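In the form predicted on its own, a lone chain appears below as structure tokens.
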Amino acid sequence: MNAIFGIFLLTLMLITAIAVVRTRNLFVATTLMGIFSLLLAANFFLLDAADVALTEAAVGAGISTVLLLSALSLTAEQEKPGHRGRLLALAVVLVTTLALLHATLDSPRLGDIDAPVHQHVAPWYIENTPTAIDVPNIVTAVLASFRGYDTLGEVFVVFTAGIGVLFLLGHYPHKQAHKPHEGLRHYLIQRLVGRTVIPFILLFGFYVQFHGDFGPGGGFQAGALVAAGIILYALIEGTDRALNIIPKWLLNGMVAGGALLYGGVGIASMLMGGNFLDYSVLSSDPVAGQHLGILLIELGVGITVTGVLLSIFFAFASRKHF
């Protein structure tokens, strides 16, 4: 049954992708991209990748759609016609498609216990996680502890991307200043529905943040969910009211503070006699130290992701034509 539903979702994704390429209306293309992301998130759930599905749903179908619509407000609604390079583009797509299809022939079957990953890396994580970290969610143990360096790099990638967007959109001439976006506060139904679901979005975000070591979740997913809730509030009540709740100086502190918290945990580990990001030395009990370290670095991830996503949104919202 899952296989049939998966094929159905993949078919819908293919139809949606073709529609995105074919449409000239950028608003329609943006909406279809949000639908594509939602279908992709459902596919991830079918593949038991709940952590990735949460991120895709919150970022791909939610925040990215809002940011694309914000960018669309700064440009034309219709794509300009272009006739040059179509054959070259078609050739590149065909070659890439054939290469991907050929590569899938060597891929192991889904759930195959004889796949290389299940014979080398996965057994080691499964065997050592209960004794070394004692975290029920092995994905969290791998990303936050065993591969803490990789996750630290991802956090600084998000941090750098936020800085880049703010350099491009965060400052503009004073003559472009305008009245803040008032949102949908005068529309009763949208305001009522939005104000009803926002607390649940934020509550679920905090649950994902602090329960990520026991179930699907973590800092990346939680940061995206919390940012989505605040962005929804800004769209309903207006950016001025949203900035009264979480001002720009606080956002700037969150962007840098989360990354500094992550790195600070690593430095604290070194000062206490361990290696960088070796959480075992943070407590007299190595397992308790691992729990504390994972909690702190995941909090740092969530803070930075929330700050960056909100900073990007408000940078778009501050433009003249938003």
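All of these numbers come straight from a predicted model, not from anything done at the bench. Numbering follows the first chain given and starts at 1. Heads up, when I say rigid core I mean the largest set of C-alphas that superpose within 1.5 Å between the two forms. First, how it differs from the form predicted together with its partner chain.
The two forms, fitted on the rigid core, differ between these two forms by 2 Å or more at the CA of Leu110.
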Contents of the next structure:
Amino acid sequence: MNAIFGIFLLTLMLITAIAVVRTRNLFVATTLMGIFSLLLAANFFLLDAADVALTEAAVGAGISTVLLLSALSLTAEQEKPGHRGRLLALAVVLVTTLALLHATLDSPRLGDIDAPVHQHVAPWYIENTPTAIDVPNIVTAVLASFRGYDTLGEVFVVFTAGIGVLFLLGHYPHKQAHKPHEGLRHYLIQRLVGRTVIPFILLFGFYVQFHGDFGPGGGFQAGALVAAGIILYALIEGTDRALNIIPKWLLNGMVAGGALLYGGVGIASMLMGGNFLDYSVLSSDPVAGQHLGILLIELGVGITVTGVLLSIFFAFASRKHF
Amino acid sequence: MYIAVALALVLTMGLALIRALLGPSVYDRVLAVNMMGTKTVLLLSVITFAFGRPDFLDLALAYALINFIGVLAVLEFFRKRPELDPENNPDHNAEGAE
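Alongside the form predicted on its own that was just displayed, please also present the structure of the form predicted together with its partner chain.
Below is the whole assembly, all chains and molecules, this chain first.
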């Protein structure tokens, strides 16, 4: 049953993807990308990957549509026809596709009990999480503690990407000469619904942040949700008011501070006699130390992700048009 | 029971996708995306109960909250670029995926 739904949703995704490539109208492409993201999230959910589906919900459905539209408002609506290098691009894509298809023939079937991951990796985590870390969501235990190095790397990737975008777009004028951006605050329905929804989005973001040990979620998802709430505020009240609440220096501090907090937890555990990112030494009880460490590094992840997403949004939104 | 509902929802998503692909106007597409979002929320809720994992209902909640942002972004986009709005510019025909 699951497979039938999966195949149906994947077929819809394929159709959407082809339509995105075929259309010359960039606005249509943006809306179709929104549909693509929704279908993708439903697929993740069918595969029982709730944490990934939550990320896709926050980033794909909410923020990337906003970012694509704000980029689109700075450029033309129609894609410029370009013919050079199309055959080369097609050839590269075809070769890559065939190589990947060939590779999937060797990979074990989905859910195969003899797959290597079910032989020694997953059982080890399932066996050791209750005693060593004692959180119900094993994904959080793996992500934040067992593979804390990888997550530190991911946070620094987000951090670096944010800095890269700000280098290109970040020099927007602080006091704008043109008339302040008013947003949608004169539209009654949008304003009322938005003002009602924003507190719930923020509350849900904090819930996902601090409840990540127990249910789906964690710093990445929470960061995207909080950023989505503030972007909603900026859309309704205008970017100028939003920048008054969260000024640029605070955003820069968040971008760097979250990554610094994550690294700082690692250094602190070294100073207290453990290995880098070994949270067990943070408290007299190893399990309590793990809980404290996970809470702190998830907070660091959330702060950096919020900071980066908001910085990118404001960098686009403070330009001339949007 | 849940399976029948989920099937109906997936079929509705297919119909919404057809409308999004065919257009022809921008509003058709925006409404199709909106409908797709609503159907995704419902599909996720149904699947959580079909699988017996009601704790994953969180996700459907997140979708329901986030969906609104995309619509507002589209509104803001057309407020900023009224020349792209097909209603202000009848010659402009947003043709898409044909």
